[in-house]
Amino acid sequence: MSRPVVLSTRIPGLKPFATGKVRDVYDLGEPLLIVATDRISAFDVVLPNGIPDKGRVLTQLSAFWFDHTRQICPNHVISADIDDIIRRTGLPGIAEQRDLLDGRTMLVAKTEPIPYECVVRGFLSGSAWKEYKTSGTVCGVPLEAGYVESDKLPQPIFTPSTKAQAGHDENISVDEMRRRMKNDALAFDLVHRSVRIYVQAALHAAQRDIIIADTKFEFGLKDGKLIFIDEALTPDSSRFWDAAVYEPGGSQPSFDKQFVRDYLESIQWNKEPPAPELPEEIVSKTADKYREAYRRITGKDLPR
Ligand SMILES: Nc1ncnc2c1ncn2[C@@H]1O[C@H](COP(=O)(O)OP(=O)(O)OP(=O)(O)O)[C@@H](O)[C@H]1O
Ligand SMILES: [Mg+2]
């Protein structure tokens, strides 16, 4: 049995820092709490349902590829077991809650964040795509010709965008970032790091048979060095894909997501919101695609 589902989260004591759309993050003082619940969004817009096990999911992911990875970039995680948090923090409020937040929840240490997302792509999708089809290039830097949607890439590719206070993430090129950072050795950095981490984790789980199409990583500075934060190689922050129905050509079939788009979509949602309900059979679905995933990738079932 799952556990209860949890739609958001109120911690007595405690200051919010941000409210995303997945996670909720409280501000400790030095250190933050980020808490993923269970909600899920579509089509950008959240859905009134909330996904039995997915925040779990993604915190116990996350702290799999931190602690993966951690050759490559130091990350903010302190500790991901609730007790420990309980302990270290001495929080009253967090310990009235243990069992609603066990599993979901990281205390990681608060940066200095840099505000571009630090996109690697291995496979042809998305914006990517998109740009490719109209003009031959992926953020500025021309491809060859011939490539159809979802083609593997010759090399794993950078393409940052920047994190936009408000509306919508920009796509620049690499030069432009290092333009905009005034800090050649930064950018290096970022691209340096990002790559490795995306290759590490793309090999761990292509043995698994998952192809990561894509995804965004997120740093930060503490004490003048590059930390590795906010989520690690989640479906929510990557395109996961299963490798078994692969097929360069179209878009490819989300691994988690695609019966909740194949439904609002044949229902026609207009994707406005207020999003519909899903039906209890999509929601469960959707649940063991999630747990599937965890298993997949860290060849262990969800603790229960
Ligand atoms: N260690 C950290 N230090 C400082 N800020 C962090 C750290 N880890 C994560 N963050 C920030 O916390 C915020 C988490 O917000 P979250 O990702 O949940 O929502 P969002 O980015 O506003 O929206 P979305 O749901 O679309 O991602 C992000 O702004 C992220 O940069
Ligand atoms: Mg975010």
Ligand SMILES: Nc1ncnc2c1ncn2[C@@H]1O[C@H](COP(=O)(O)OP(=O)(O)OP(=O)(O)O)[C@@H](O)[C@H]1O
Second form
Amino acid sequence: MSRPVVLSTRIPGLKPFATGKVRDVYDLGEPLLIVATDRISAFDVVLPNGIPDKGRVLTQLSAFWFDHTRQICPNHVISADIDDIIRRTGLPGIAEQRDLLDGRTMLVAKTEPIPYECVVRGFLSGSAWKEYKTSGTVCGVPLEAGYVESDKLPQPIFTPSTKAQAGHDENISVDEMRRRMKNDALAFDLVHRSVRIYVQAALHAAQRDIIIADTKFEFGLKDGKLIFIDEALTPDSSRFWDAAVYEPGGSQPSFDKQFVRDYLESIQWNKEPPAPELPEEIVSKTADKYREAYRRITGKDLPR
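Having displayed the form predicted together with the named molecule, please output the structure of the form predicted on its own.
For this one, just the chain is written down, with no partner chains and no other molecules.
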């Protein structure tokens, strides 16, 4: 049985520092408090009803991966335990909202975000497949002929994109990212660590019959050091496929909001606000997929 759906948060005595499609961020001075709600977006539009337990899956799965990859890159997590967060901050407003915030909240170090999404692809899918079909390239980098949709690539490739403040992100080449950053050492570090994190995570997931087709990471700088931030290898930031039914040559069933996208396509929504309300069956199936991703990857059920 899931907890009540959380579409927004209000913490007494605190004002949101930023509100994204899914997360509410509160500035506590040096640290930030990040709360993952159950909001869900599709085609860059937030839908009116949320997905039960989604925010808790995103937070707990991120905490798992941040811990699993900390030897490759330090991360921004101070604590993901609500009682520890209450003790550390001493803020009564957080204590008042304990039950709502439990499992979906992280206290993190503040960093200077690097304005690029670090996408690593191990399989040919999504926008990479569309570009390859058209030009034989991925983010401008030529690939051999003969690949089909969802094929495994010979080795993971790093395909960065800009982080747009409005509208869609822009896929760019590594060389273009390096030119824009004007910092070759930092650009190399982003590529190197991103690929290492992906490879380690993909090996872990493969042992649990999950394929991580691709994923996107975000990084920041703190005291000149590269820090892994935001979320880590969740169904919102990654394509998780079931290895038992994987078959190249078409799209794959995934552990994410594909049910939502497919439904919205089926009703021919114009992908402009306001978004339509989702039927209960679509909400329930999507929630099950998020929970299953958590269970398969961590080896345990989502805490109640």
